[in-house]
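Quick heads-up: it's one chain on its own, the form predicted on its own, in C-alpha cells.
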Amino acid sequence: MRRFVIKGNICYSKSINELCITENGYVVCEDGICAGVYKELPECYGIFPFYDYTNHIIIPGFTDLHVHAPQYPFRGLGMDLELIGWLNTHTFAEEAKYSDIEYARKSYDIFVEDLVNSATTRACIFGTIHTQATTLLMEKLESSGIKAYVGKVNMDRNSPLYLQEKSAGQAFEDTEKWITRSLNYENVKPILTPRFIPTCSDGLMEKLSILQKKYHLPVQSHLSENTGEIKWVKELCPDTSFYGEAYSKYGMFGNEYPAIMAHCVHSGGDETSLMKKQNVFIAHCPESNTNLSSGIAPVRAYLELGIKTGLGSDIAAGSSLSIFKAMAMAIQCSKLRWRLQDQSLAPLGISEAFYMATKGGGEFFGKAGSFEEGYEFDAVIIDDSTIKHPQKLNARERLERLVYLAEDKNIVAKFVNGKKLFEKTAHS
C-alpha cells in the first residue's frame, strides 16, 4: 500500500534556512511520492488509508552519506589514535575478518537490523574488498527495504597484504563481476569505492575509471581528512597540486558521474572550487573528525558556496548510527570552530543541520529527503512523549530537543519510498 495519509507534526526542509513545520497537519503519499503537506486535508484524499499520529513528530528519513558497515563491531574503540594509526591498528584487522562469510553474516545481520531501527532511510555504505561479503551485505539491505548505495572497497598498496587486491588487473575483474551481479536490485545500487588515494595505485585508479565509464557508476571515497594524509598524497602523487586532483584526473571527482567525498576538513581554495564546479557531494562527519583529531570542517563555507553537503555517521570512527547525533555534533563543532579558529564563519543552527541530514544528503538519491511535492516518500514517526518535561513546547522546540538528545529509540514507524518498513503500534 503506497497511497495513504499521515497526520502529525510535520517537519521538513525546503532550503538550508527554511525549516517548515505544520503542527498536527497532514502529509500525503501517492504511489510512493509525496503529494503535499496540508493544514486541512483536501477532500480528494479522504478515501486514502489514514495513519493517525496526532501529536507525534513526523520527519523525512535521514540520509547517511558515509558509513563503513564492516566497522560496526568495533565502534567506540581506538579513539585515542589518529587516522593512519587507527586504520593500521583496528580497521584493517577487523575488515580482514570478512573473508569469512559466516563472520560477515553475523556482523551484517546486526548492522542492518540497527540501521533499520534508526531514523536513517538512505545510506551510502562501504563494504570490504571481499566480493562475497559485499554481495551478502547488499542482499540483506535489499530485503530490509532501506535505500542504499554499497561499494566493494578497492585497495592495492599501503595496507596489509592480507587486505590488498592481488593486482590492479585482478581487482578490475573481481569488481566488474560484482558490479554485474549488483545491477538488478530494487533498493540497493553499486557505487565505485576506491578506499582513498594512499591505498590505491595509479594502475588501480585507471582500471576503476574504465569500470566507471562502462557502467556509469557514482563514486565514494575520502578527501583531505587529516593533515598527515594530505602530505602523504602529495608525495604519492607529485603531479597533482591538491588532493582532489588525484581523483579528478581519473574522472572520479564529480561532473558526469556523481561523487561523494567524505570529510574535506582541510580542503583549500582550489579543491573547494573544483568541488563546486563539478558538483561533488561532501559528507560531513563531525564525530569522526573529532574522535580521530582530524579537525573541524568549514561546513558553513561549503553551504554558502552552494556545495552539496550532507552528513555521515562514519562508523566506526563515529560511534553511532544516529544522524541526530551527527546533527548535534555538526552544530557543536561549528561553534568551537567559530569561537577558536575563524569568527568569519557563523556557527550552524538547527535549520542547517536538519537540511543536511534530510534534503542535503538526500539529493544524492535524487528527489529525496523532503515532504515537498514530488519527492520520494520517506518518513520517520517519533513519539517523544516519553521525554518528561513540565513546560509546553511547540513542534520546533521538540524537534530541536530530539536532535540534541539523539532519541532514535522513540521511533514508532518508518516508511521508505512509500513502503512501511515497520510500525510498533497500530495506528491505521
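Cool, the form predicted on its own is there; where's the form predicted in complex with another copy of the chain?
A single chain, with no partners or molecules, comes next.
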C-alpha cells in the first residue's frame, strides 16, 4: 500500500533560503507520494499505519549527483596527484579490473551495501566501460531499492588500451545493447556517460548523440574540473570557444535531454550562461575538488543564478559516500574560497548545503528530495543520541550538528518512494 505516517522532527527544504523544520511533527506518505507535513495529524490519516520516531531527525533522502561505483575500492587512497595524473596512475588501473565479473561482483556488493546504509536514497552513478559489470551493478541497485541512474562509461581515446573501447562503432553497438537491456528496471535507469571530452573522440560523441535521440536518454559527464584539463580540451577541440561547447555541439548539454556536469570549478561566463539557459545540472563535488587540488567552484554564484545544483560524493576522488560530509565540505570550501579567492561570494550555510543535498540534486529525478506535497516519499530516520550533549538543543541545531558529525550508525531507517529499505533495531 505504501501509505503510512511518520512522527518525528521533520526537516526539509522549500528553497535555497527556506529550511523548514517541524518539531514533533507528522509527515504522511500516500501511495509512495508525500501528502504533507503537519504539526497536528489530520483525522483522515488516523487510520494509516504509524511509525513513531519522536526523538529522531527525519530528512528526505540525499541525492548523490556524481559518484563512480567502480572506484569505491580505493576511496581514501592515492590522494597525491592532480586529475590527469590521478586518472592514469590510480583510476584507470582499478577500473580495468571490472572486465573480471567476479571482481565486479565482490566490489559492487560492498558499494551497494554501503550506499544502502548511508543517508542517500538516489544517485547518478558512473560504471566502467564494461557492459556486463555495469548490468550487474544495475541489478544489485534494482534489488536494493535505491533509485539510480547508471551509466556504462564510454571512452575511445587518450586512455590505456586496456580500458578503451575499440572504435566508435563498437562503442555504439555495445552501448545500444546495454541500453536495451536496461530499460525495464523499476528503480534503475540508464544514462549516457561519455567519460569526459579528452577520452571521447568526435566519432564517439556523434554515435552517442544518435543513441540519445533514439532512446531519449539523459547524460552525465565532467566539466571544467582542472586547469590542465581545460587547456587540453581547448587543444582537442579547436572549434569550440569553451569546454561546455564540446558537449553542447552534440546535444549533450541539457535542453531537450537533461544533463549533469560534475565539478564546474573553472567555468567562465559563457559556459555558465549556457548551463543556465539549457538547464544543465551541476554536481558540486567539494571534497573531490579539494583532494585533487582542482580548486573551489563558485557555488553561491550558481545557486543565485538559479542554475540547478546538487552535491556529489565523487568517489574515489572524494573519500566518502556520505552526503553529510559533502555538505560540510561545501560550506567549508566556500569559506576558504571567500577568504582566499573572492570576497564577492559569501560563504554557504546549512540552508544552502541542505538544499543542494536534497531538493537541488533530487530534482534530477523529478519531484524528489523534499517533503512538500506531491513529492516522491523518500525519508531517512536519524538517531543522533550517540552525539551527546549536556544542554538543550532544538531540531535545527541537531540537524546542523549532523552535517559535521553524522556517521552511518546514526542512520536507523530509510524509505524510498514509500518503500522501507531497512530499519535497524536499537544499536544493531
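Positions refer to the first chain, counted from 1. Everything quoted here is computed from the prediction, not taken from an experiment. If you superpose the two forms and keep the largest set of C-alpha atoms that fall within 1.5 Å, you have the rigid core.
Shown in the overlay between these two forms, fitted on the rigid core, is a CA shift at residue 19 smaller than 2 Å. On the core-superposed pair, the CA position of residue 408 changes by 2.8 Å between these two forms.
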